[in-house]
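In structure tokens, one chain follows: the form predicted on its own.
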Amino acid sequence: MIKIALGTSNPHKLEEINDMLKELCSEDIEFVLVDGDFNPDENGLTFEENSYIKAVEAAKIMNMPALADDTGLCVDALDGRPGIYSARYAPNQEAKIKKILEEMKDVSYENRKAHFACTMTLAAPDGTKLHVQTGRIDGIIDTKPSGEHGFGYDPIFFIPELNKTMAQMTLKEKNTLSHRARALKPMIDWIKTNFV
């Protein structure tokens, strides 16, 4: 069994990445919260550079391998914004969502087009980047909140194939098409190659 620290102090995003585990049949890798107050400087320009400055904080921190990923919605009509200040773009989330649909009020729904990305690095806690690696998913801004699930920006992210916000797919939908998770497996596939 090897344990990697998880560069977050969100346990929303360790219940759902030991969640995507457990989809990925991978019971010899656990994923752990960083000890204490985690709150590094993301000073990076890009989601790969502050991604990169998680893990490394955490792996040295719990002194062993960490994986971190930095994730942003990005709004093609709002010239990529939220982008790497998704998660400090308003005080909370009802905020965050309020201002993306006031900044979106007068755009149509042809130009609603918007991706969620997600980078993933896994450090090691002398500061080598071990791996990366990047998910995306695309939808569109919808012009309301819908969904019960999820978290962020779920509830306005629409996905025109599926018919649904992803605050409105299930557990298992979101494990297996989620921006993570497709930065996941291809992640677990090369920690299970490399260390396992």
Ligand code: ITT
Second form
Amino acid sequence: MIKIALGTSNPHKLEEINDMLKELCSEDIEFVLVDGDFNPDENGLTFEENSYIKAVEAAKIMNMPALADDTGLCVDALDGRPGIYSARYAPNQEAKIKKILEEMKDVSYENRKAHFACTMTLAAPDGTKLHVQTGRIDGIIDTKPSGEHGFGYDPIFFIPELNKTMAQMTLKEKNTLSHRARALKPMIDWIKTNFV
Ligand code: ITT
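Counterpart to the form predicted on its own, namely the form predicted in complex with the ligand:
Now the complete complex, all chains and molecules, led by this one.
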């Protein structure tokens, strides 16, 4: 049996990861949430650097290997913004969405391409980077928010093939195709092969 800490302070992220872990994990792996207030200084310049900062911090606090993800919305017409600054793009989520819609107000449908990028790092308490996985999903930035599910930028992230925004998907649906699912599934496979 191996114990792995989850380094996040975002309850929505935690809900998604826990739901996926129920299906992906065997009894050999137990995930535990990092104790206390978790707010490491995410001063990296890439998703990978920030996911590593969070994973190592959680691993040190819990004295066990830890997994963390760093995620962002990258909008082509905004040169990849907000990207790694997705959490800090405006003071609250409503303002972040408003800011993007405002910046995109004159952008045509065909130029509204965007993707969610997620990088997950598994690290040890001594700072060893054990494994990294990335996941991505492509879509377009809608002209208005729709949907009640999900969190963050999900209400403006439209997936044309499914004719819905990420916030119009149930948790289960999002977890079949999301950037986070596409990083977590191979990460769990790696853990099962190399750890258990
Ligand atoms: P932790 O660092 O504690 O895990 P966080 O919310 O700061 O929590 P990120 O830095 O990875 O996590 O996320 C940056 C922002 O991107 C976050 O504040 C959300 O607004 C958004 N975000 C992350 N995952 C998302 C998802 O699956 N769907 C929509 N928006 C997401």
